[in-house]
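Consider the single chain below, provided in structure tokens and representing the form predicted on its own.
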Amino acid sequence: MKTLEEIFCRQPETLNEALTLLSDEATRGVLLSGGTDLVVQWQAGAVPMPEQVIDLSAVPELKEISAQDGCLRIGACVTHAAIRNHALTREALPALVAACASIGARQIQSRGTLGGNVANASPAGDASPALLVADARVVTASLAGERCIPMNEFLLDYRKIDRHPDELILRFELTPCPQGGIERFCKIGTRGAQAISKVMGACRVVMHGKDIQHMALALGSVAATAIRLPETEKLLAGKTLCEELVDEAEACVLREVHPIADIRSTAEYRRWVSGRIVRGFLESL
């Protein structure tokens, strides 16, 4: 069996160099950014050891955070620590900042990347619910050009994403939380830190007094991919927040989600917790 030391690794220093490598089957390899998921999977034998790897960590275009055209742009190789600490993300995307701060230990946050977290396509990927409530778009690139894909369409199925073999994730484009808007993130795991989520959720809400003008809700670890909750969002939008509405919203979540069961949790527990997470978001407003 091939070892990590025997994998042929290329490290392009420009975006064009990386895309050129991906354009040819002879030089195409498994994409690696932080490696905090992939290397563990290879060592554990969960996925086959690749013949060659393209390490994207030296491509500067993939490591930028900027504001442009009314959206926040986060490069695929931006680390969780950089998102947690950057002034732009802390102001405009508090749920994503909270999600990134919950991923593993500080060492993992300093190496793991947003693109890697999403490309891994785990339903327990902590960043995905926060990206969904921010109406994130995934921009992929190849030598043929760029594609812009809504996050909810990019996540196709368990461990499956809408990325062509000659493409890489270039960046994420997110709508900043509106002035006066509120975001929340909640993660339920076996322990308080460094745990894979049993259920996690994010919300973005805009209130006028007690009236809910806009509500976005997303959950992870309850389906093959992270999901939005359109029925619960529809129930809440335009309503006045009160105890009865909170009860209705929790009941709606229980009807809307159809959780998975695995070694970390039962479907029944995940369904109950999903409702409690949404209740907690609403009671915090």
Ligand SMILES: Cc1cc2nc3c(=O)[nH]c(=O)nc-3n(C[C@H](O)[C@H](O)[C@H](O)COP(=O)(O)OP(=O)(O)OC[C@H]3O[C@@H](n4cnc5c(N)ncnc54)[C@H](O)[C@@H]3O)c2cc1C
Second form
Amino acid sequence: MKTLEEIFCRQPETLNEALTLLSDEATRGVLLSGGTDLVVQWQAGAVPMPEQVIDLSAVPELKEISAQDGCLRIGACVTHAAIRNHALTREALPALVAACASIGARQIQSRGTLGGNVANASPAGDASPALLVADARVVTASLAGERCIPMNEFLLDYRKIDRHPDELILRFELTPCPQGGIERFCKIGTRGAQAISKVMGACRVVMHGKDIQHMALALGSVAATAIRLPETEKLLAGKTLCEELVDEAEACVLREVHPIADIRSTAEYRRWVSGRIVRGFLESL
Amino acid sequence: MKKETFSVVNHSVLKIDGLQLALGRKSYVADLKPSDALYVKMLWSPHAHAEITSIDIRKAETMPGVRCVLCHTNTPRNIHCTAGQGFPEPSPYDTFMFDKKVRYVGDRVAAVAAETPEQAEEALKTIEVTYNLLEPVFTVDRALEPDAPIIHDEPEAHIPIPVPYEPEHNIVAKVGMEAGEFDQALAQADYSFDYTYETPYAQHCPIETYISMAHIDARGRVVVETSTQVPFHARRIIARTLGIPVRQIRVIKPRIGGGFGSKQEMLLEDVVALMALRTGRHVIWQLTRAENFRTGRTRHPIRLRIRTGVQKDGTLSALGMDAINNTGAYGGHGLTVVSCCGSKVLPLYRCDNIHFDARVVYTNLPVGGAYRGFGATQAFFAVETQIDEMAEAIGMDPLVFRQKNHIRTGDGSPVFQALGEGKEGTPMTIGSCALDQCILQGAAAIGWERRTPHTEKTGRYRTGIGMCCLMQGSSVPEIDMGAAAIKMNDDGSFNLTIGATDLGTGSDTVLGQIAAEALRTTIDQMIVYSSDTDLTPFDVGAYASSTTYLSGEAVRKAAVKVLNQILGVAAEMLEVPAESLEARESTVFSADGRQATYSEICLYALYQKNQFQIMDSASHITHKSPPPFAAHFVELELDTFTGCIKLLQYVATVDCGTAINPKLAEGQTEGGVMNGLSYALTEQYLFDSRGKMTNASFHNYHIWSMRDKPILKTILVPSYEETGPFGAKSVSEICINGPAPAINNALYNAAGIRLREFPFTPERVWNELQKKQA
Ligand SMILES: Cc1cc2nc3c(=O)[nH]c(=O)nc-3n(C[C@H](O)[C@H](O)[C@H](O)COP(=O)(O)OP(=O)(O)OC[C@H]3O[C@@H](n4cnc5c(N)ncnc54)[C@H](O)[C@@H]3O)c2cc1C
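Next block: the form predicted together with the ligand, after the form predicted on its own:
What follows is the entire complex, opening with the chain shown before.
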């Protein structure tokens, strides 16, 4: 069996260097960010250990959080801890901050990154629902240039993302939660830390009194990828919040999700609790 | 209660091994490994039930680095039992070192010792095995059907004590008792109840997985350093398994990273010992976490049918338990665990009409073993749930119902006499019981008076308060024995050697305190050495909540004898009668104010006149098993939207007699409660359709961490047990029994749901909420 020491690891110090390595099949390696998914998967034998790795952790561009042109940019290698602590994210993306604060425990949050979480493409990746409700765009880069892909299109299928072999994820661009907007995040696991979600959800809502002006809902672990709930959103947007509407929305969610059973939960529970999560969001408004 | 002023016991002295462990000094088996040790890897059965029709190890033997390969064709075939119990064991002999048949996923097939673990792994891959697959048995119901496959069809299988053993029916044991007129009382009760409960598999999850190392000493004896709770039993079982004399074996237990019952077993030692004998090398074997889950011992899953009758005035008129214990592929501890379902639980409440009937059944699933709580944990879940239900039915506060019915000082129980360890029990009256105080103090601490009925609760989040009462035992009376020896040194210090086994519990410290107290000296004068079959006296080991109560009394007796020798020498030195002398603070005082220090006394005895070594030893067996008592309380918040339970606070009271070391007693309680909470809420063994555990890692088998710890308060409620050392009883097991029933009762108080199985996962709670709504 191969050991970690036998993997050939390059650590580019500039973005260009990284993209150059990626452009050539001979130097192209598996991208490594915090390693909290990859190394575990290698050790468990779930994924074979690669011949070579490109460690992105020294590329400065990938580690920035900034506000530009009315949107928030988060580099792919920004850690969950940084998102948890940064003034910009705390202000503009409360659901994402809550999601990142729920990942693993402190040690994992200090190593694990947003790009890794998304690129790992597990339906149980906790950051994805919060990114979806913030209308995130994924910006990828290769020597040929950048592509900007809406998050829901970037997540192709179970463990599949729209990344070309010569690309890396550069950053995420997110729409900040508008003034007066409300975000919520909810995660259901078995214990207080170090528990992969049974189901999790995020929402972003703008209310005017009891009127729902904007409604974005997303759930994870209920389909092959994290998903928005367009039908339920449509049902709610522009309506006045009342008990019947909450009932209707909950019923709509049950129609919209198609979860499976796995080691962490049952399909029936996931379906039911999806509705309950949305009900909980609505009742808290 | 007796008041004594103690100078060493009942004080929280520091653990004597605390510093060495905190500093990371070489202490554990793995630390002792020399650089040239051979590593063992085992080929485990991928099948739950199969015959090995052929096995070829020739290729493996020639692989790089390989020094020894073992399988059923080249190892002794001596039937034995891996459970570390007294002799003869109350468990079947149904195990071979390697067999032609495999009985669960994780059974042994072949072992390799090689220069590196990787080489051993590689060699395993070259072993060719063909299996004839047999129908696996995954439920006790299937096991008991007349046409069920027979799991133990080997002719050698037998049980070494006179109890029923019917492997041809997959039945490992049967036990039962009756008192009064149970059926009649049940029929005539104002209210009667009949529910069946299922308790799940679980594992101890000690941070140090099973590990053993063996080498051959200069005289050709095999020395096994091993993480065990039972060094002396391990020596006996190794000898039997390998067919070599006990005198050829030395077992040493260094420091241990937790056991909780899992290491009351001889599980790795035979393999490393035989490999050391065959290679002459140091051989080390440590299980991975996944192996520990799959092949290590587990908590027996038990089905419990509880039938009870209650009168409107709150009299408990009938108490019946029918238990089916799934012992998995091998029968160790199966009978004793299920006996404890009865013997450690049924006596808690006064009742004239008692019924108990239990069976132990083989399946092709992981093997049950000893696990802290030992059957009581499973049975208390069922009984304490039903106690609440009875109180509810007659409109009585469940706390008051328990106060009215619980056993008291001076009471006996027909159960004590009827149920023992594979034979009749020992009659006993309760000599110390502060359960009344436990209930009162726990109720005050949790705020029981705030408890309102679930019918008054609405909304998404509902709080509930629940409680339960508990008991356990202290040692196995008339069977288990512990011994201690004490030898005095020139500086007035003492070597205390004991067979008793400290597995992280602090028993070396506690036993040192008992000796120091009796010797009228201080803990720093005690040099404690334990668990080495060459150098220490015998002890059955760490199980059955016995070390403090049983081994502690052996220590106290030995110390009293040594103190008498000290006084005798002092009498000679000071020329006064020994009776007129008094010892305190390592000094002997005469009535006229003269004194001799312990150091002076020892130097005199060693060098000056009538020389001899001041030393003595004592053994102890117990004639009763005085129960510690406890009342546990929990307040939780149930999210009815998600079925998630959040614990708000937990109060564990315990009457363990005199707490020899209060801080360690609290530590035992808190650790046990956390362990029990995890068992009640999150831990579960998941299996695929072929009987393989699918979540054999901490990633998917969730044990609780500090993040999950609720506000947890331990209250030690003192009593004085005359038969224990300085009034002590046990403390280590009882605490794990409370969380499942207390939480279940709190769930009822929150939302009117009562579960009959756990863990109380969100999915399961959700199901109950659904059922209630329908
Ligand atoms: C104990 C533990 C607990 C955990 N708990 C949680 C949890 O609660 N919730 C949760 O969601 N996750 C959890 N995880 C998973 C993991 O920590 C997160 O998914 C984390 O965000 C992964 O980030 P990383 O930087 O470590 O990724 P890595 O392991 O470095 O990489 C993950 C994947 O992303 C790819 N990748 C990395 N960077 C890029 C890039 N710039 N462009 C393209 N591809 C890239 C890698 O090639 C790899 O396929 C846990 C992991 C552990 C070990």
